[in-house]
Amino acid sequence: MLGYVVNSDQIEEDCVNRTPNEWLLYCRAGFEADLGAEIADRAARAGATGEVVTPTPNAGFVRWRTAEGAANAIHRDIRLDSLVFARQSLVAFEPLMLDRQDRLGAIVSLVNQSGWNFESVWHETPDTNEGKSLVRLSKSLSRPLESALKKGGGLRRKAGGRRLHLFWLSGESVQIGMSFPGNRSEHPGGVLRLRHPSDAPSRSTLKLEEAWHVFIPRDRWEERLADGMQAVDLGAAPGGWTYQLVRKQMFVYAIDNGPMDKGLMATGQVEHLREDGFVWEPPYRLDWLVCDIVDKPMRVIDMVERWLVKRWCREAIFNLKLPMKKRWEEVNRCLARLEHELGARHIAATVRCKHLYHDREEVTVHVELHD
């Protein structure tokens, strides 16, 4: 991994002449290839001059380099909500490494002469094995560096909301990160963690939770996913994703050859039709549709396609399984069909991706028709 090495004799020096050259992203561990493909795609649509550092296997993050000059602009211009692998996005120093006598000193140093001060401090290390064993370390600290940081007044009550990011890479080595409201996950390592609920039928059922959350801002909840609403689940059994939409007191068409759960049956809001969810039809149109069929990523397309074409829902989500390899480059062929068509149609419409914390081989996508 490179690093920048500091001792006591050459922060003073160094330090000042350093520059927030790199945008720090994470992932889920397994996904850095894609990922970095995918911001290399990005940045050179938006004619960013740079390049990925090798991302290495399983780390769960990727760092993107400018040629020259701060990260400040592609991290501004390549909105983390755009991205569809990234979990949070920075603007980041390259990596500290650290003298296990003094961890605090090279840190506070490049904080307080970078020019920047914050409003609060995050400790986060990778979602590896590897990055959990860093937890203890990073707490120990956080006092003792909070304090030195308000000395020199990298920290302090009103700083734009800027947030500092510690981002552990091991008990030597630590990136040093900022991030910036409106454009940055407003949780701990970019990852929104939800409670499993003990009746719904499959575990399947956070990533429908989960999707709602990322796509549908909290304040319109009420209006978008409302009670009496009517809603179909294509793939539905056992019904993870309907005991959803039973949840927010919607009416479900639940579309399987496979049973559903006997609970769900009981509440009266679903209806089970033992069909095909690629040809079913609904009889008119309904407000949601939501699908988790294990199928090719494009014939998934084509059939959510003809739903939005044929206004027979006002919003969907649905899951894109991904083949082992290339999966940015499926992503982005799929993404790009769906939005040609509804352009070519003159279908407005917002169109969203995420790989969801509570996805495994699969990316979630969110389309809202504009009437």
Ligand SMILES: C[S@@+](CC[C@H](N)C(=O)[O-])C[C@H]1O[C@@H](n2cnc3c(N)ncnc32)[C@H](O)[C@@H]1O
Given for the second form:
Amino acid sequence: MLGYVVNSDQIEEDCVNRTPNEWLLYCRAGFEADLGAEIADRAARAGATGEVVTPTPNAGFVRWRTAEGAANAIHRDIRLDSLVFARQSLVAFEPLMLDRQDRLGAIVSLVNQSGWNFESVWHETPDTNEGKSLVRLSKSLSRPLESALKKGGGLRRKAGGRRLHLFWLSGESVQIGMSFPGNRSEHPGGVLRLRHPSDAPSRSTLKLEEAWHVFIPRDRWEERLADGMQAVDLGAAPGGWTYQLVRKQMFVYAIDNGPMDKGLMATGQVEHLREDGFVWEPPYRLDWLVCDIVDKPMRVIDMVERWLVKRWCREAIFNLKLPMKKRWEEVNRCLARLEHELGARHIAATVRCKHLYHDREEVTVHVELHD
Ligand SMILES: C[S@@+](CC[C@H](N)C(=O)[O-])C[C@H]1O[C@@H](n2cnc3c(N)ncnc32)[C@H](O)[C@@H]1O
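Form predicted in complex with this ligand, following the form predicted alone:
Complete assembly follows, chain above in first position.
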């Protein structure tokens, strides 16, 4: 790993690159190659000069280094919400190697000399077992670091909402990054933690709940996830996603050959149809289509596309299962196809896709049709 061993004195000697020339992105461990391929593609399309630093397998993050200068432009131009595999997006300095006797000195010097200041400091670690073992260390440094930064002016009450991120890679290595309001995850580690409802029929329930948090602004929930709406859940059994729809007081067509949870059926809000989700047609226009069927991603895209073209629903959330190696290539191919087909038919829609925290080998797509 590229880095510099410094202590406060060495920093005075100017051996650290004080330009934040890296773009640091967090991801689920095991998806570094996918995120690396995604940002390489996006950066090339944006005409940015720089390169992905070869990702460490299972590290839980990916770095991109500019050919020259700060990484602010690429970070701003390729927004976090437009990226599939990234959980967090930061402008960062190169990783800093620390002296165990004086970890704070090097960090404070780098921040002070960079000229940047911040309103808050977050300590984070990769979402790996090794990362978890660093949490205690980072917590113990939190208070003394904040007071040292305040003294030097690096931490202040008003600093444009900027947040300083200390991404701990080991006991002797940290990558210092920064984030800006409006283009970052507001959750530590970029992970939205949700409590599993004890009466939900399956753990998958959290995938749909997280998708709503990610794709639908909170102030639109009442209107877009409203009482009395009509929905279909394709591949519904045992009912984790249907549970979320029912909780929002919707009426649900649950399409699956498998058995549905008895408690859900007792609500009277669910009609269970043992039919093929790829061919079932709704009796009238519905508000929501959700689909968690395990099948080839392109087959799911074809089916959802038919629903959207026929305007059988207003919004859709569906998963694309990705058992293959080149996951970014497959997702990109599917999204390009969907966007192309909708565009060719002049159907105005917003399409977004995210590898959610509760997703495993799959991504979640959201489509909102505009009238
Ligand atoms: C991953 S599970 C769905 C879990 C569900 N979302 C939950 O939260 O409980 C996938 C389901 O898709 C169903 N399925 C597979 N192919 C289907 C098809 N062609 N039509 C309808 N359901 C299908 C399976 O029977 C299975 O119950």
